[in-house]
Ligand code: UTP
Amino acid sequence: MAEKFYYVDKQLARLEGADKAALQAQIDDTDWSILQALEHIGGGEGRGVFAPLPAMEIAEIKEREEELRAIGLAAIRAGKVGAVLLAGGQGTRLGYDQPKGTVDIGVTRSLYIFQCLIQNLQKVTAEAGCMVPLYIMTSTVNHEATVSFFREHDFFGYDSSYVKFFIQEMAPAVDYEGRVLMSDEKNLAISPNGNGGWFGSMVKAGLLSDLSERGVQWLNIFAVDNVLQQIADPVFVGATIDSGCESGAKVVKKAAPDERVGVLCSEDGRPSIVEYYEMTDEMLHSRKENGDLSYGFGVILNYLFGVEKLVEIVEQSLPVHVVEKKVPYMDENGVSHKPQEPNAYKFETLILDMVHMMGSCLPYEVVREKEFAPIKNKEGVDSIVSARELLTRNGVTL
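Return the coordinates for this one chain only, taking the form predicted on its own.
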């Protein structure tokens, strides 16, 4: 393999003074051990033996709702539950070059994505009569803009002493020969290290002590783009605690056998998520005696994890996935390139591996139309338009 710092050394030789020192600081602050994942490319990472994982379905939840809500509220009131918002992305696909959470989806009034999420959490804090610590993960690209946005809007009425921001760790990109790329004359080509990196980033930011001081034992992780999701949902919290599981995952019934969602199941006796493209025809179409799909519950990126187990996992370190991407870069001659085809490897950790490293997980069914309104596109499926329709249906004034 070629010298990994080929492009970097060429640029260091050109720079002087503060610019050279700044680039060297980036190099020194990067965890280069992540590049070891290159050794396993083409190694054929196999999956284990899959089996369906029974969910706590809506009928059972309704029957036990009062009991489970009481358990969840008790945990929230005891300060045992915190929430983590994954908000490192930009609204580029929505035609908006700012943090995705700052996108205004209102019609007759301003209604920002961040605002929707805070209001959802405020339903719980009002019911519980206490605050829920909220940790917001940003990225190097949008951190300052995100923090400023919350301050400008007075945290949408949420007690700011219960809100902590932290930046997701970044990972370098390399070309197909394993050489670290430069994005421009002063910066390494880096990108967020995947949605599985959130807890390691919290630890690096020194927030483990904050969790300990507050007595937080459970963290509800959720993504920025689902404006209907319920956060620190007392019934979900109560169900997970009552089940004795180390984690819980909100799931929805698949709309069709071939719907493109990850499915919560069992793999070699442990909870796992199998992606739609990894499923065999038999898995896709297998049905239970009542006619429901055997692998019928898709994840919506809303999880509840026990902090004690998270600490164990981060110490073990998550698997690193190497993915091919189009990465703009500056070559050894200082010429910039914007490739039209994949030209490089990026390194990501995934939350699905975090689920698999948990000893147990409760799949918890929610009503899709009430808790799943993702905003990924400007128009069409999973768009601002479809989310507005669902919000209106759920009584939210736009």
Second form
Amino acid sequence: MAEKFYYVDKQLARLEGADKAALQAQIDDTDWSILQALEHIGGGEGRGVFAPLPAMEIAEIKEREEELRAIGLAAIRAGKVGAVLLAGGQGTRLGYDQPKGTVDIGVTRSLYIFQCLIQNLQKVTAEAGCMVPLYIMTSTVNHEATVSFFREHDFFGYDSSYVKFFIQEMAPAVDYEGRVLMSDEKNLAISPNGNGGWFGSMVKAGLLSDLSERGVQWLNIFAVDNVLQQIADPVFVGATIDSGCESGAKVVKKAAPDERVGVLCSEDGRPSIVEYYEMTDEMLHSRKENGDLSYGFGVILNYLFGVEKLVEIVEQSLPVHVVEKKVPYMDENGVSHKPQEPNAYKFETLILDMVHMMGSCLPYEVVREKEFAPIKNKEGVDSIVSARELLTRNGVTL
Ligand code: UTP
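Could you drop in the structure for the form predicted together with the ligand? We only have the form predicted on its own so far.
Complete assembly follows, chain above in first position.
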């Protein structure tokens, strides 16, 4: 591997005085141990023994809906349920340089992604007749823009005393030679370190006391980009509480055996998410007696975690994933580049690995067409166009 501080040293040599001291301070503040993950690229962590994990499926949910809804609503009314919006990502695939939640997906009117999510949550607060505390994770890159956007739009009618923002940690990016990148003359190229550290960041921001003052015992974590998902869904909350599990995960039935989604299953007796590329052919195609896939439910990044368990595991470290991304940078000659193709490695921990730290997890099936409209890409699959179609089919005026 080339000298990892190649670009940084060149730049340090050019700077003087306060600028040099500021860059040195950034270097000293960075957790470089994360770069050790480069040693395992492609190798992957050894995985344990997988087994299917039965889900609570739609037929059962329908049958028990009233009872489960009552349990969930009681918990929400008792103030035991909070929601956490993960909005620290950079949405590089969408290629929009403002926070993803500020994208206007409306056609005849403005309809922002954040607005869709708040409106989905407002359905629950209206039904429950009480507020649900909402915690929003941002990063240093998009924090100010996110907070100002919510203020400008008066939190889309959500009582702002129930909304708290917190900022996630950052990590350096390196080129494919392992050399740490500079974003400009004075700054390292750092970026959000994935969505896995969200609870640690909440704790660092002092929000544990907020959770305990409000009596929050369950947190519903959700991604910014799925505009159809139900948040603090009383039936899901009720089902998870009733199951006695430490966590719950909304899942959708896989569309095909080889669909590229992370599947919720069991690994060495604990809940776990296995990626499609980690599954053997046998796992991909194995079927239950009724003909359904044994590993048939994919996660949609909507989880319910018990706060007590989160506190217990907050110090445990998650595996670091090395991902290829487009990272703007300044080269050794001081020339800036805005790559159109991935050019660098970023280091991320992922919330899906947190599921494996839970003693138990209830896979809870939702109807894909009603609850899954992610906006990831500029065009095609999981884009604004596909999300608009799904919103329209669900009666949302665009
Ligand atoms: P994605 O995996 O889609 O990543 O995030 P991303 O950074 O938003 O988008 P790309 O891959 O660059 O196109 C899934 C969810 O996790 C959040 C995102 O905001 C989204 O809600 N996330 C991701 C964070 O909060 N922090 C991160 O560091 C990464």
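Basically, rigid core = biggest C-alpha set you can superpose within 1.5 Å across the two forms. Since we're looking at a predicted model, the values are computed, not measured. Numbering follows the first chain given and starts at 1.
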### Task
Using a superposition on the rigid core, decide whether the Cα position of Leu390 changes by 2 angstroms or more between these two forms.
no
### Query
Cα of Arg93 displaced 2 Å or more between these two forms, core superposed?
yes
### Message
So, superposing on the core, is the move of Val367 at the CA at least 2 angstroms between these two forms?
### Response
no
### Query
What is the Cα shift of Ala21 between these two forms once the core is superposed, in angstrom?
4.9
